[in-house]
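This document starts with one chain, in the form predicted on its own, laid out as structure tokens.
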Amino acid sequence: MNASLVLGRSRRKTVLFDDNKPRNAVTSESHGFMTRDGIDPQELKRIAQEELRKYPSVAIEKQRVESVNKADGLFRIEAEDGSVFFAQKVILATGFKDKLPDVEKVEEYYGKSLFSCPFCDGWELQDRPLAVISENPKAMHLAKVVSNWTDDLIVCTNGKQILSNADKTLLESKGIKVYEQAIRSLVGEDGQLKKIEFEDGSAVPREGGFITPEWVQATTIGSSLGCRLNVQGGIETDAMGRTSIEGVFAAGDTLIAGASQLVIAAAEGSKAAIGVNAALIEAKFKTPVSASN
């Protein structure tokens, strides 16, 4: 949406495809975006789309893109209703999907009392007894970060041996106990966590926490176009959002790089739109090849 705003203000004919199935659909509040801290994500989208309608060159298509192919310097974009669009440039802002840890009932609590980003939701959970639930080595880093918001923290690895002895010793020296036994279930009501039950019959009371989901691309459009990926599996770009494929740009969580926050995604959308403008302007003022050459 931010890329579309910049392109609209640049008088570029733009189509924004949005099927309204965002990664943060489970979230009732968005945080860290100045002037909109705590806003419902759908309300933020409504305001943004209302602003976009002021720009006559921007159209919003409320549907998915099924395929994007490049031929003769243009991109052929087919939408799910069968309609076809042609474009000189494409910005991929398709994001990623969360693959949650294999814990019973985790979906019931995700977005309500279990979250993935402490910078987004740590304030609301401050000073409560919390847990980091993780099945991968990211647990160590996340535990360090979450400790900023609470002094009552545990780490649960759900039966996985993901932490070194040195890591476990360091965590426990800071009062962070590590539970390596498998989790039987999460217990609570209305999405609010009350305790974690383990397969060995033990349990520990907790009021919320953070998890480390695996991130996978939400669509295969980038890979089908041949875009080079980074080590995290995100689409690789330069500072202006250009991918390895001429004419294809990418922004937001599609990059799977660094912190995943709304305000960062919006900024990257703006940069990608500026990159598109720069490419179109350079093409317009490209020195023509003389007949003698």
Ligand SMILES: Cc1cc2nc3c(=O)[nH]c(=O)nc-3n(C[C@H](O)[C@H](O)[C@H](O)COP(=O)(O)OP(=O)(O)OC[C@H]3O[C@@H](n4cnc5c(N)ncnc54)[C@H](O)[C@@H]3O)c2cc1C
Given for the second form:
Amino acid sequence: MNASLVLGRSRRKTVLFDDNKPRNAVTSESHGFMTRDGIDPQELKRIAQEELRKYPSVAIEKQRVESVNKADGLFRIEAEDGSVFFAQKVILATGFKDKLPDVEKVEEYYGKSLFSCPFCDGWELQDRPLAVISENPKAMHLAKVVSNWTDDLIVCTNGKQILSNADKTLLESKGIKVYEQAIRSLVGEDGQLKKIEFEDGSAVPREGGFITPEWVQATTIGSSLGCRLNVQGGIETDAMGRTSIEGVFAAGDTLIAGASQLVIAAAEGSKAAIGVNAALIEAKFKTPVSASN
Ligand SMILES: Cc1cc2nc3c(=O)[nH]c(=O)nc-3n(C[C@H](O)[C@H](O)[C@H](O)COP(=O)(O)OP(=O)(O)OC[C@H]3O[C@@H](n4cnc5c(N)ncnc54)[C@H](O)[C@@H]3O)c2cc1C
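Output block for the form predicted together with the named molecule, input the form predicted on its own:
Time for the whole complex; same chain goes first.
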């Protein structure tokens, strides 16, 4: 949306495709975006799309793009309803999906009392009894970060041996107990966690926490175009949002390049749009036109 805003203000003919399945659909509050701290993400989207209406060169297509192919120097974009669009440049801002840990009912709590980013949702959970629930080695880093918001923290590895003895000793020296037994169930109401029950019959009261989902690209469009991916599976870009494929730019979560937040996605969208403008301007001034033409 921010890329479309910058492109609209640059008088570029732009189509924004969005089938409205953002990653944060599971949550009702978004934090840390200045002037909009705590806003419902769908309201943020509504305001952003409303602002785009001011710019006549921007159209919004509320539907899925099925495929993007390069054809005769242009990109052929086929939408869900069968309509076809041609574009000189493409910005991929398709995001990623969270693959949640294999814990019963975890999806009922994700976005309500279990989150993945302490910088987004740590403030609301501060000083409460929390858990880091993780089946991968990211648990250690996340536990260190979450300890900034509470002194009552445990780590649950759901039966996986993901922490070294040195890590466990370090965590326990900071008062962070490690539970390595398998989780039987999460217990609570309306998405608010109350306790974690383990397969061995024990349980521990908890009011929320953080998990380390795996990140999976929301679409295969980037890889089908041949865009180079980083080790996490994110689309690689340079400082102007350019991917390894000429004419294809990318922004936001789809880069899987560290912190993922709305304000960062918006900033990257702006950069990619400036990158698109730079490429179009360069192309315009590439060939000198003689005075007689
Ligand atoms: C539980 C939770 C809480 C969060 N809390 C915060 C918070 O408090 N603050 C914060 O800054 N961030 C928060 N985030 C992170 C934030 O949601 C992401 O960083 C942000 O949504 C990334 O924006 P994006 O535009 O890159 O991707 P997305 O928001 O995922 O948007 C991608 C869009 O592209 C569309 N799309 C994908 N493929 C296609 C296609 N083929 N055709 C058409 N449309 C397509 C999708 O439907 C979607 O609307 C949270 C995330 C989660 C999961």
